[in-house]
Structure formats: structure tokens, C-alpha cells
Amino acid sequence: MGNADLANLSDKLMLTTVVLYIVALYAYAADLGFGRRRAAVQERSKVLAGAGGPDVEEAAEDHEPSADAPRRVDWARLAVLVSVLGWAAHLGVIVTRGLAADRWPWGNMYEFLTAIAFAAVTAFVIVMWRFGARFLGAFVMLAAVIALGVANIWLYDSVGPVTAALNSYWIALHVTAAIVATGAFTVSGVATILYLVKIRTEARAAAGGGALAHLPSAQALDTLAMRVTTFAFPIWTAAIIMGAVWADEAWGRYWGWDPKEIWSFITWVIYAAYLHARATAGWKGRKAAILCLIAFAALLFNFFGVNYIFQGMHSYA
């Protein structure tokens, strides 16, 4: 197969890909608002905030229909199906991206943002199975699909070479650090947003009812997120160091103030006092969410504020 028809392949897989996204969105929606029972929340909720063992299977056992009750079509398995041949599908477009360009194949907007939103399916994947947050699948596909949108109509770029300075053994190192991190951080924001709305319907005495009834307590989805923050955050650190040396050896020096590297030290400063407040403050609740989503808002605005507004050593774009 040649290099044409991998990339015909790739666009195909992409297509296909975010077809799989919308429909695990919509299974996972499903589940959330009507497949859901409430004990087993209950229980995994404590799982999350690292008080559960494995009672949860026997809670949720515990609730199930009896023989006699209708059936029902069975969301969670359907979303979780429907997800993971995404998963596979949207592997494939990167693979084949790559094999095409014959390079590592983030060297434009068009092919990070794609990693992007893999990087972030795949922890969601992994919190998933780990700590049972399947809560997590609906917004998190929600977040895959306008990022993998928002790729393909305004950002798309044909199979290319990269520019000399990309062309380097690092890329596969420093990128791939970051793509890791910006995922992981995605599905940390994600739980952090829905930990500051379920505060706000649990403070009205409105959590008895719709969807957000079916969310995990607001302490388990305020632990998760710390969680997979304190996983991303050495990933992140990772990435600036190796990001220094790449510079060093590129342009003959560690730190030139550049916009890219003073957003992504930013980045890193406020995720750090984010763990740190927790660690050492006992910051809990609104105030450390408020400040991890600050983070995260920087996170962002370091991929695409600084990639379209500043013009730098790292403007690809």
C-alpha cells in the first residue's frame, strides 16, 4: 500500500472514527440518564473516594432487574463497545498518518489535536476501568468529538513533511510527553467541572432527580480529579525538560522566552500550586477546583492562543 492510499486510509479511519465517538456519546448519555441505578453510584462513589473494595460488584448485583422485568437495552455495554472500536478506529488514523508522512505524525495542528483527543479517550479508558468512572463517557466523548470536529474542518493538513526543526528523534519524546499529559489533564477537567456542578445541585437539595443524580458524590469526582492530575502533572514536567534539551540542541539554548515555553511553564506553575495546596493547605472543595480549572484554561490557551496569536520559535501553525 502506498503512501497515497495509507493516507486515504487515514481520512476514512477519521471519518469513521468520530461516528463511533457520537454514537458512544449518545449510549453513554443513555446510560447516564436512564441505566444507571443509584446504590451502585453509591458504592463506586466510595471506590473513588478510596473507601470501597469489592463490594461494588455485589452492590450493583444486588439491584438488578429480576427475570421477570422487561429488558431493557443495556447502554453501558453498548457505550462501552461503541468507545473502544472508536478507540481502535481513531488509533488507526494516527498509524496510518504516520506510515503516509513516514515521520512521527504530530507535526502540524491538524495531527496534535487529533493525539490530543486519543490521548484523552484513552485515560478516560483507563479511569474507566480503574476506578469505574464510566460517569465520565459522555462528556468525555463529547470533548473528543468537537476536538476531532474542529481538526478536521478548520485545521486539516494534507500528508507532508515536517519543517527542518521538527525533523528530529525528539518529537517522538517531547510531544508525545505532552500529547500524554494535555489527554490525562482533559479527563482531570472534566471531573473537575462536574464535581462544581454537582456541589451546586447538591447544595439545592436538587440531586434527587435527572441525570446528575446518577454522578458519583461530589468528594469522589473532587478525588478523581486529583488523581489523575498528580498522574499527568510529571508527564507535564517531563515534557518542559525534555522540551529545554530539544531547544538546546535546536536553537543553541535551554530557555529563550518564547511564547510557547512561557505558557507551558505558567501551565505548569498553577498545576503545581494545585498540588500543592492540596498537599500541604488541606485545600479541598471550590477553592482547589477553581484553581485546576484555571490551570486547565491555560493548558488550552497554551494550544491555541499562543499557536494563533503569538508569533514564535514554536509557531507551526
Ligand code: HEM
The other form holds:
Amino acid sequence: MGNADLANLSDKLMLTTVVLYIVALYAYAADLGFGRRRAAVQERSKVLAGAGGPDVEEAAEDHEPSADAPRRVDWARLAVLVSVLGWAAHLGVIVTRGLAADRWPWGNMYEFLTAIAFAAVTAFVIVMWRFGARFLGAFVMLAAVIALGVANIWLYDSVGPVTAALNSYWIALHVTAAIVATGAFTVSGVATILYLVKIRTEARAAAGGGALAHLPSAQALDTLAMRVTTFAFPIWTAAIIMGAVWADEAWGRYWGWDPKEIWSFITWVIYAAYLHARATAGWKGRKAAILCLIAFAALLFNFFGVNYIFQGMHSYA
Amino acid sequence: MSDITDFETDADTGSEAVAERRPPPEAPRPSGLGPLGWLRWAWRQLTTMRTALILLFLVALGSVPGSILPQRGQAPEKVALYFKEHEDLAPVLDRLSLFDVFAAPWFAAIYLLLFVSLAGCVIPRAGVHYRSMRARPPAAPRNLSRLPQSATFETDASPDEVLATARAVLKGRRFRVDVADGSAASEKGYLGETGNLLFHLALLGLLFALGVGNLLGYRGNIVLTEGRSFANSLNQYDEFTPGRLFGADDLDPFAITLDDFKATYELKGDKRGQATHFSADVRYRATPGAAEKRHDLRINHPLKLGGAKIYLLGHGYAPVFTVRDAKGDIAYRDAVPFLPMENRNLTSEGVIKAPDARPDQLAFYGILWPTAVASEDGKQIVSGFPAPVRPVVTISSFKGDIGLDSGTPQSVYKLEGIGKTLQPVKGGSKLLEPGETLTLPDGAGSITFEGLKEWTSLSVNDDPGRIPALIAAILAVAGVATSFMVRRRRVWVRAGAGEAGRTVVEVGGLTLGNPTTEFDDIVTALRDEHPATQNKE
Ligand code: HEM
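What I would like now is the form predicted together with the named molecule, since the data block earlier showed the form predicted alone; can you produce it?
Starting with the chain above, the whole complex follows.
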């Protein structure tokens, strides 16, 4: 297959991915809306038990509909299936793009955002499998669809070589780490938003019907957000350090207070403060959650704001 | 920094033995204390974790204007522009050092306070941790069943046998075990706190390395045209920024000659014209007496000479001109670096000054199109590609006094005094291809466009803090990762005589953070060794 064909295939797979994610989004939402209550209860206990150990890995879909119930669509199963298919197509987008360009497939903003969305979906699939966090599906799918939409509508760039400055193996290390961390932070951000929504309804005591009833307890959401952040933080740190090493090779200084460096640092500090606050229990619950969201906002700003508003060494866009 | 001391108190009282950690109690405000008391109080405040966190936040907050406003260190021309556009606001911002945020006194103050606060917090803590690692694990609380994890069973084995097994099982799991008074106390996971301390100490090291680099290092830029050499001394630099403690004899005495510069561009597709590779073929001597060596200098591959690193930063064209004066004598012949006006296709501009021309000094302003093509409306020349496929220069001529003798230094990229001391030459404009000559009217002289050379801008940089900073950063990551992964945990086993000659075994566990399944494994191991005749949970 020629490079042009591969590039074409990558674009087609992108369309497939978006369609599958939208279907999965509806299915997850339907699962939240009409799924059996038992499922939610079961998952909730799983997230709580998710301290590690084999008991958390059993599949979530082990409850057959009882024989006398009218035949219903098994939204959960459909959602998981379609989103995993979408994930595979998404992987295909990235691989074919890399093959077509004959380089590491994150050299411009389009590819970069596509990869972040992929990392977020991957992180979701992992927490779904490990901690039974299927309730996140609708929200992560929504985030992924928005990200891919933005990437395709505003950031699209055809296949081509990277600028000379990016022609380095560091792109595979530094940018990959940034992508993985950003994907995971996205999942923690989603869980944190749900946590904030949930404590409001829990405070009102009225066991809010509808979708909210199917979310796990606020505490479980909080624990999940914390756990994912704890995973992402060292990777984010490593991404910054590798960026500094690369900057030393490429620009002749490892830290020069370039806008991207400043905002990576700010993001790092806020996440560090969040983890500290959680560990020393001075700040729990709502306040800590808001800190986590501020950190996520700084992360987003670092991506969009810094690349498009400021002129720094990172503005390849 | 986790509060290991709080963990200690929780466990020791044994009552509310949940691994909940509270912030340290507010230090009482001194009332009527002498200056020493106040000083001690201030020190205690400064070295709390909360202060360190707030200071870290302040560093982050303080760096925000540095990302929004142009900075002198990076873009002095943009600062000048800002002054022009915001005449009232700019001086106010300047007084707050907002155009030099990272060299500002207030920034240094936050930075230093953070350093002191971290040091005052972490170093004593390292001592405490060291002692607690060597101390005996805390004795078992009275009531093991009130711990977050607990189990009880009975067995026929004697208490001593049970405790011996407990010791073996716990030792096997690398707990530190202490058996006394009918119970075994054990603890492990010190690595978590060690990692935590390592992280904070490494952060201190990082701050220190950054500071050292800033004080002792230097950075300079030079523009080097093909065929030219550069010896590392202050007067050769176009731009030079020394650290505060830098001395001129810190310059490594190397010399570099640029033989050839090559840029490779994408030829096809819609990325046509994008540079894909730069390479500068240089010769260098590390010291004046050393043998000359060759090096292929590329982006992302600096050349290391002594403590300095030499980087390829940018590139451009340096057309070669010959200027003859009215008498026909050669007044100037050299390559003149032109600066790119746009980065896509490298349309460049520059000036040629011939102060030796007689009777009048001659000067020229030129625009170079590396690949001259007609613009879309056909009315103008533009550059269609960054490589020199069809180079063309347009020249405008001036004569009079260039003003080089006035004593004030002039930019080599600009003409001064146009319309005053320097007058445009009528009919002195022309398009030149390589080899062509513009002859000025009235026999005032001529200028010949001989050909093109390329220049590169090199950055020379010496930062003695770079390796220490890298090591500190790696230790910091290793530290946080460990502190996140390893949790401090304690397990107690008590064996006492029960009814009918049986032994009652109580096991209790306490984990900092979320309980793990390890506790259950330990209980299972104990039970398997001493099968219970009758279980009771
Ligand atoms: C201290 C130095 C550096 C830091 C702190 C740093 C930080 C970051 C961060 C946080 C990202 C994540 C994306 C985002 O949120 O926008 C990123 C992306 C990226 N970095 Fe760096 N980086 C550094 C040096 C470098 C160097 C030297 C290069 C290449 C010459 C580089 C190339 C890239 C590229 C290509 C991306 C992905 C696309 C983009 O966002 O522009 N970085 N960097």
C-alpha cells in the first residue's frame, strides 16, 4: 500500500472511530438511564474493593436477564463492544498515519489531539476492566468525540514530515509521556466532575432518580479520581523532565521559562498540591476536587492556550 | 510530605486507630515572647509543609505574567514594541519587573524562601525517619479488634509456637518484627517515606542546581557565515549573557570554522518547502594547540567542547557583493548576512556599507528572493521556495556619509541617516542575478552580486548545573513513584491462653492509606500453620 493510500485509510478510520464512539456514547448513556439497578450496585462495590487483588477483575456483565423479563437490549454489553471496536479503529488511525508519514505519529496538533483522545479512551478501558468503572463510559466517550471533532474540524493537517526541530527520538519519549498523562488526567477529571455532581445530589438526600442513581457512591468516585491522578502524575513529571533534557539538546537550555514550560510547571504544581492535600487530609472532598479540576483546566490551557495564544518554542501549530 | 508523626500518634494511642492523618495542630501564636520567641515562631511557620506548598503555588502564580508578557531575556524587541503600544502601562509593569519576571527580586525572594522552607522542613524530617527506621516497631495496642483490619482464631498450638510462626511469616514478608510480652509487633514499608523524603531532598537539589547554573554559566549567540571562523572570546559574540559570578576566563578556548551549511527541504506535496534537515559542516579545535577535527553539527545534536555546548539555531543567506567606487577601486568585497523577513520562503533583507568608497561613501539596501517568482497577480516578485533555486537581489543605492565615524555603534543590518546624511541615488535601483552588476549613474561606482553563501546562528552555552539538575530530577521522580507505591503498614499478633488449653490468636493490621490484601494473606498463613480446631471470626 502506498503512502497516499495509507493516509487515506487513516482518514477513513478516523470517521469510523468517531461514528463508533458516538454509538457507544448513546449506549453507555442508555445503560446509565435504563440499565438495571443491580449492575450499578455491583459496580459500586467493585470500585470500593478495588484496592488491588484478583477479586476486582471479574467481568461486569455476568448477570443474565431473568427468563421472564421481556427481552431488552443489553445496553451495557453493546456499549462495551462498540467502544472497544472504536478503540481498535482509533489505534488503526494512529498506526496508519505513522506508517504513511514514515515517522512517529505525533508531529502536529491534529495528531497530538488524536493521540490524547486515544490515551483517554485507553485509560477508561483500563479502569473499566480493573475497577468496573463502566459508568464513566458515556462521559469519556463524550470527551473523546469532542476532542476528535476539534481535531478534525480545526486542527486537521495532511500527512507530511515534521519540522527539523522535531526530528528526534525524543518525540517518542517526551510527547508519548505527555499524551499518556493527559489521557489519564482526562479520566480523573471526568470522575471528579461526576463526584462533584454526586455530592450535590447526595447532600439533597433525595435519591436522585435517572442516570445519577446508577453512578457509584461519591466516595468511590473520589477514590477513583485520586487513583488515576496518582498514576498520571509521575508520568507527567517524567514528560516534563524529558522535555527539559530535549530542550537542552535542541535549544541549548533545559529550562528557559518558555510559555509551555511555565504552564507545564503550573499544571504540575496544582496536581502536586491536590495529591498533597489528599494525602495529608487537610483538604478533602469538594475543595480537593475543585483543585483537581483547576489542575485539569491548566492542563487544557497548556495545550490549547499556549499553542495558539502565545508564541513560544512550542508553537509548531 | 506525608505526616508520619500523625500516623505515629494514631497508632500509639490505638484508640481511633484509623489511618486518618490530620494536619499538624496550629502552632500557638506567641504572646509577649521576646524577639527570640518570635523568631522561633516565624521559623516554625516557615518550615511547615503548608508554607512550602503556598510558596510553591506562589512560584507558579508568579510565573504566569512571564508567559503572558514579553520577556527581555527572550524577546527584547517585543518588549520594546509593548512599550510603544502601551505607553502608560508599560513603565508601571516594568517597575514590578514584569518584563524580567525570572530575574525579578520578588521572584528570587519567593524562590529563596521556598528553598529555606523546604530545607527546614525536610532535613529534620529525614532525621526523624532515620531514627524511626531503626527503632523497634511500636508495641501492640491493647485492643487489636478495633484496628481497621483484624482477625481472631483459636488453635491447639502453644502461644510461643504461634508467635514463633508469626515471626517467621512476617519476616518472610520482610516486616521488621519484635516479639515481646506475648505479642509480635511488626512494621514495613519505610521505603514509602524514604521515597517521599528523597523526592523533597531532590527538589531542593534541583532548585540549587538551577541557581548554580544561573550564577556560573553563560550563553552567547554568534552568526557565522560559510568560510568564517569563530574563536571563543567575548568580543566575537553578537549577544552575550553571563551569569552573575561568571568571569571571562571561564570561556573554554575553542575555535570553530564553518565550511558548509546545508538545508534540506520537502520538495513535493502541500508541505513543500518545509525544512526537514539542517546540517553544518564545521572544523574545530578544542584548545588552540589541539588537533583540528571535523563535526557535523545538526539540530538536536550539539557539539560539546569543554563545559560548553554549541547549538545550531537558525540559518539564512549571505549574498556576496563587490562594491567599486567612482575611481574604480574595490571599496568592499564580502559576504553580507541578510536577515529573513519571513520564515516560509526566506525572503531576506540586508544592507551593504562601503565606508572606503571615494569621494562619497556608498551604501545599499537589498532584498533577496532565494527563488524569485512572480506573485499571483503578476505585479510583484516573491520567493517561491526557501532553497536558492533562482536567487535574485534588488538593490537600492545611497551615497553620502554612512555615519560610522560618529562614534555611536550602528547595527550592521540597518542604514542610518537616510534622507539626512545619506541620499538615495536616482536610478540606483536594479534587479540583480548572480554575476550581474549595477552601475550607478554619473560614474558614482558599481555593485556586483557575486553569489550566495549561507550563514548559521550558533548558540554557545555553558551551564554547570545541567547534570546535577538532571540527576536531582530523576531522583525526584523515583522518589514520588516509590512514595506512591509503597505504603507503611503494621501488623500485630497476640497469642494468649484461652479456654480448655487452647490458644487465642488475635491479629490486627494498620495501613497508611487504603488497606491491602496482604493482611488476609498473613492471617491465612498463620492459620494454615496452626490449624484451628474451631474457627471464630
Ligand atoms: C523543559 C522543556 C519542555 C517542557 C516542560 C515541555 C512540556 C511539554 C508538555 C507539557 C507537552 C504536552 C502537551 C500540552 O499539554 O500541550 C509537550 C508537548 C510537546 N513537546 Fe514539549 N516540552 C519541553 C521541551 C520540548 C522540546 C525541546 C521539544 C522539541 C524540540 C518539544 C516538543 C514537543 C512536542 C512536539 C509536543 C507535542 C505537540 C505540542 O503540544 O506542541 N518539547 N511539551
